[in-house]
Each structure stands twice: as C-alpha cells, then as structure tokens.
Amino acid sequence: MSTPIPLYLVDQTDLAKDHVDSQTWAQATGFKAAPNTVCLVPGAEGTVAKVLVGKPNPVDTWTLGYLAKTLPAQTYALADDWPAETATKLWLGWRLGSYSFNQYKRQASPPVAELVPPAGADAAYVETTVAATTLVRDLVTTPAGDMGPEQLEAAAQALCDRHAANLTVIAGDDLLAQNYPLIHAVGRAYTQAPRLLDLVWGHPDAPRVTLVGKGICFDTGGLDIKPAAGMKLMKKDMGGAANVLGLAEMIMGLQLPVRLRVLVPAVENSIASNAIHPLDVVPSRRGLTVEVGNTDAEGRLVLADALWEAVCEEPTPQLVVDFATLTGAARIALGTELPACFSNQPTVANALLASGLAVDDPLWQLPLHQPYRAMIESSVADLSNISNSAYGGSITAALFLQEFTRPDIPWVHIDLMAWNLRTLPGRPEGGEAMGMRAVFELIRQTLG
C-alpha cells in the first residue's frame, strides 16, 4: 500500500506560517484557504505531495464532505491531530460524501478518494452512522414502483434480521379487525395491502423509546389528486419511515441500552373505486372521528393511529418521536434543508435542539400554538384532517397529531423534507437522513 497523501486544514494564517514552501504554488493556483476550496501541491515525478484544504470556523461534519469525489482517487490522511470529537466528524463527513445511488445505472460509479481513519475517531459511530444514512438514502431514492408497502416491509425485516429484532405486521383487513381504521382507509385503494410494521428490540426493562415513521410509499393525493409537479417527488413521502429505520439501525448497531419500538404505517395513497372521498368521516384508533377535508392530507391520518398505539403501550414509553414528510408549509417557513420540530415538553425540545447543533444536524422548533386548535374542528366529526385556514399549516398538522398523544408522555414531531434538492458537501442530491443523528444524540444523552 502506498503512503497516504497528507491533508492539511489551513486558513490564511496557517498557510503563511506553516506552508511557506507551498505559497508560490498556492498563489499561482489562486488558493486563498477559503472554506470549501482545495489546493493539490505537486511533488516529484508527477505525484501529489500534499493537499491543502480551506479551513472553516468552526470545523464541522461537512468540512471534508466534498473531497471524496473531487480529489484524485487515492488514499489521504489528516496530517494534524484533532480532538476525538472533531476527528469523528471529519471522517463521517468524508464518508457520507462518498455516497452514490447507482442501482439503476449500467456503469458503476467511479472510484472515490479514501481517508485513513483519523486517530481518536469513533470508528463504531462512523461505520454505523454511514450504514444508517445509506439505508435512508437508498430507501427514499428508490422509485416507488420498487418501494411499495411490501418492499418497505422487506427492508424492515432485513433490518430486524441484522440485529435480532422482532417484526410484527398487521396487513389488509386485519387492520380493521385490530382497530387501525385510518391506516386502512388511506391505503386500501392500492394493489399492495396497507400494513402496520411493528419492530421491537432491546431488554424489556430498559427505558422505552418509540419511533413512528410516515410510510406513504407514494402519494398521488388520492381523489384530491396532486398536479404533476407536486406528484413528481412523491416517492420520498416514505422519508419519515426511512428515517426511523435508519435511526433504529443506529440504536441497535451501537447497542444503546433502551427498549426500542418502531411503528411504520406503510401504505400508498392511491386512486381507485374504493379510495376515501373528500368529506368522508372515518373512525380512528383513539375513537375520535375524523372528517377527511382533503385526501391529500393523508400522512397525519396514518400517523394518528400509529401514535395512539405508541402512547397506549404498557409500560408507557419515556419518549415518542415521529418523523414525517408532512407539510409543504414547513418547507415554506424553513426551506427544504432545515426540518421543523414540535414537542409537548419544552425541556425535551431544548435538549433536541442542542443535540442537533452538537452533531451538525440542526432542527428548528415551531410552536404547538393552542389557539390554532380551533382551525381543525369539524361540524360533522370530532376533527378535520385539514385546517379551515390557509395559514399555519405545519402547526395545525402538528396540533392534529397532538390529539393522538398524551401530555404525560414526552413527544417530538419532526416535519422534514427527506430530500436534498441540491448537492452540498457530504450531502448529494437525493434522499436524505434529516434529524436522525440529532434524535440519536438526544436518546443517547437522556436515556442511553
């Protein structure tokens, strides 16, 4: 094996002080040590002597995230020592930046540059997080024709097989028999039966964590059909389910001492003669009736049944977290790269926000503004699944979900895009894990 090429993170001061021998070359190539810039310093006989990388302030997970695919496909090593936490971030970002989705391409992806594991880096964390993120990205990016409820169940089963977890599946009319009417109503029009995936892992006496993920494998909008532009990316509408499966991969792979439960209502919101109609009234697992003001607000319906199951478990969980690609309103408010989060307990919300910042996986809290609760009232049912106002859509959706939680059980709702519209360092365009590492850190710090 050849000697790795040394890689230095430098700012202008470092460049002038520690790399005097490279200043002429840096000036000739226009390298000024700005973040996200790189300078390959030539060596003898056409080799690369070293690599200078612009150093941001602060150094974070994404500092090296663009290098795996931009540097020549050789092996590199950090030339300087870094604290263990920083070394872990740098290696993780590099590894996440080497990801490609090429299952449908005839040609394999070109080779990528490799980074020698930095001294002190947490190898178990990096390897497991890369595996979890790859799982999320692959699931979300896979076309809906190959990722229906049956295939999502198969992915959950494979995850269980890897970690000796148990998977129970309730499908088709058994959902009605076992009182999951909203999940059944949303998914009954598709050729693959709707189902609830129920994964359990860990010691029964450990602190209990329940994750709920929206698994709408494709969303036509139902009879309130989406326009073509709105439907195009709807293979990603199971991004919440993908994120909770990725989070389960992290929890089980790193052996957090918790009792984990994952609930995924896996359906397609399709169109057929038996699809739910606008203004149908459907019972819920909780017993509340829901008027379907719009069949394209289906994610909150399937989540409602799953959330009520989560909070009614005995013993009760210490934390319930749901992930959902729920509202365009959250994207309008925060853009596509910053997930919105809601919580019924301020201390939990604050801890989650801090965890996200610590691992460079930020979220932004929006309020469960109770005066808006009146906007989801119905004249013919206990609730409507849509607001009677055009404003505050992410908040009213969260308030709808809150009706299927309990105030004594800490609950977090994450409304995410699950998709990168543009390529950023370490985060290529396509399906993405968002909030996953933040919630893992919350669980590890508070329950693990």
Ligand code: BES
Second form
Amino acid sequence: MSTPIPLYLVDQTDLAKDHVDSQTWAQATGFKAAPNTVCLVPGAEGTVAKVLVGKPNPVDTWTLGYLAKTLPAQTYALADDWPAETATKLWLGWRLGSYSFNQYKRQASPPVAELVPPAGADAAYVETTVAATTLVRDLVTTPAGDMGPEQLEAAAQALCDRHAANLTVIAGDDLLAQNYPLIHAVGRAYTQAPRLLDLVWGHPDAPRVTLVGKGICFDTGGLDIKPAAGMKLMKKDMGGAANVLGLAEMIMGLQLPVRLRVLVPAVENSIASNAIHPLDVVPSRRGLTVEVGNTDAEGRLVLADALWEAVCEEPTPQLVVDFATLTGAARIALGTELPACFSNQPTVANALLASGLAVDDPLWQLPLHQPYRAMIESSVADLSNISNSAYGGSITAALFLQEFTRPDIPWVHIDLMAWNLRTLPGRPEGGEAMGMRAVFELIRQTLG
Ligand code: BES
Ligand code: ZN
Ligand code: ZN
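Here we have the form predicted alone; I need the corresponding form predicted together with the ligand.
Following is the full complex, with the preceding chain placed first.
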C-alpha cells in the first residue's frame, strides 16, 4: 500500500495559520474551508500531496461522511490527533458513507476512498455499527418480492447463527393456536404465512431488554388500498423490524451484559378474499377486541400482540423498545429525518434524547397525551385501530400501542421513516437505520 494521503480538517483560521503553503492554491480553486467542501492540494510531482476538508463546528459523525464516494479512490489518513470519541465518530461517518446497494446491478459500484483507522478510535464499535447499519439498509432496500416474511425469518436466523442466539418461529395457524390473533389477521391474505420471530440471547439472569419491530414486508393498505404514490415505498414497512435486528447485531456483537429478546411480527398486509375487512372485529392476545376501522392501520395491530407478549414475560423486562414505520402523521409532524419517540417514563425518554444527541442519532419526543385516548374508542369493540379525529395521528397510534403495555414496565415507542429520501453525508438515499445507535447508547448506559 502506498503512503496514505494526509487529510486536514480546517476552518478559515486553520487554513490561514497552518497551511500557508497551500493558500495560493486554495484561493485559485475557491476553497474557503466551508463545511462539506474539500480541496485536493497537488504536490511537486503532480500527485495529491494533501487534502483539506472544511471543518464544521462541532465536528460530528457526518463531518467526513461524504468523502468515501467523492475523493479519488485512494487511502487517506487524518493528519491530526482527535479525542477518542471524535476519532470514532469521524471514522464511523466515513464508513457509513461508503455504503451502496448494488445487489441488482450488473456492474459493481465504483471503488471508494478508504480512511486509515484513526488513532484511539473504538474499532469494535465502528465495525459492529457498520455491520448493523449495513444489515438494516440491505433489509429495507431489498424489494418486497425478495424480502417477504420467509426471507425476513431467514435474515433473523442468519443473525442468530452469527451470535449463537436462539430463534423460535410461530407461523400460520399456529399463531391462532398460540393466541396471536391480530398478527394472523393482518398477515393471512399473503401467500407466505404470517409469523412471529422470537430471538433470545444472553444470560438469563442479566438485565432484560426486549425489542419489538414492525415487520410489514409490504403494506398495500389491505382492502383500504393505498393509492399508487403512497404504496410505492412500502417495501420499507419492515423498517422497524430491520432496525431491531440491526440493534440486536450491535448488542450481541459488542456483547452488552444484557439478556436480549427480539420479537418481530413478520407479515405482508396483502389483499385477497380472506383479507380482514374494514370494521371486522378481531380479538387480541390481551383479550381486548379491536375493531378494524382501517385495514391500512395494520402496524399497530401486529405490534399489539407482540408488545403484550413482551410485557407478560416472567421475569419482566427492565426495558421494552419498539421500532415501527407506524404513521404518516409522524412524518408530517417532524419530517422524514427525525424519528418520533414516546415513553411511559419521563426519565427513560430524557435519557434516550440525550443518548441520541451524543451519538448524532437524534429523536424528538411526542406526548402520550391521555385526553386523546377517547379518540380510539369503538362503539362495537373494546378499541378501534383508527382515531375518530383527523389530527394527532402519531399520538393516537402510540396510545393504541400503550394499551398493550404495562405502566410498571419502562417502554419506548419509536415511529420512524427508515428511509433516506435524499442523500446526506454518510447517509445515502434508501433504507436507513434511525434511532438504532441512540437506543444502543441508552441500553449501554442504563443496563449495560
Ligand atoms: N406504513 C404506514 C405508515 C407510513 C406511511 C409510514 C408512509 C411512513 C411513511 C402505516 O401502516 C399506515 O398506513 N398508516 C396510516 C394509518 C391511518 C390509516 C390511520 C397512515 O399513517 O396514514
Ligand atoms: Zn398501513
Ligand atoms: Zn404500515
């Protein structure tokens, strides 16, 4: 390997003070050290002598995120020393920005620029987080025709095999026999049988964390069919499942001292003559009956049965976290890049928000506003899966889920997009992990 090209993070002051020899070139090429700009400085023999990169304040995970795909495909090394935490972030962002999804292309993606692991960086954290994020992105971006409940199960099985975890699967009519009526009802119209994936890992006596992920492998809307524009991206409706599998990869890969359980209802919300109808009433695992006001509000149905199983386990978990691409309303409220989070315990919510900020994976809290609980009442059943109001849809969805949790068990609900609509540094367009690193940090700090 040839000597790595030195890479300097510079602001205007650094440029003037430390790179006097490059000033003329910088001026000639219009480089002003602005964030997200770069300047390749030639050496005497016409090679790249060094790279100047605009330094934002603060330096964060995304500072170098655009370089892997924009710099010439050579090897670079940070010229300056950074505190360990920053070195880890810089390397992680670089690596996350080198991702591309090319499984379906004849031509492999072009080679990317490499960064020499910076001194002090946490290599295990970076490698594991890259693997986990890659898993999430691949699972979400893979077309629904190749990522049905069967393939999602296979992905969970492969994950278990890598980490000596145990996977139990309840599928098809066994869901009825074992009292998961809502998961069965939503998924029964698809050719691949609906199923509940149940992963267990770690020492039984360690603090218990249970993750639940919405695994709607495709959301047609059901008989309340989505219009074409709204349906187009619905291969990503298993983004919650992908994120909890990615988070499991992090927890197991970095061997957090917890006992982990992951529950994924994996189904397609499909259309056939045996599909649930609008206004059908379906029992739930908890025993409450649910009136299906809209077959497109299917995520909360499958999550209800999985959450109730999560909170009924003995001994009880110390933390239950669900990830779900649950509502368009959350995206209206916060946009697509900022997941909404809810919690029945303010201290947990605050810790999660802080963790998210610390690892550049922010979330925004919305309230479990109890007065809106009346909006999900039904005149014929115990609950309705839709609100009788056109407003606050992400809150009423969360309140529906809360009916299937317990006040004494800390619970976090994350309503996320799981998809980058635009490319940002370190985050190419396509399936994305959102909230995964934040929740990992929460678990590491409070239970690990
Ligand atoms: N998977 C969708 C929610 C969604 C849509 C998330 C677009 C992200 C982007 C969910 O199953 C759904 O269809 N929700 C409905 C609920 C409504 C029928 C009460 C929604 O949000 O419109
Ligand atoms: Zn839906
Ligand atoms: Zn959905």
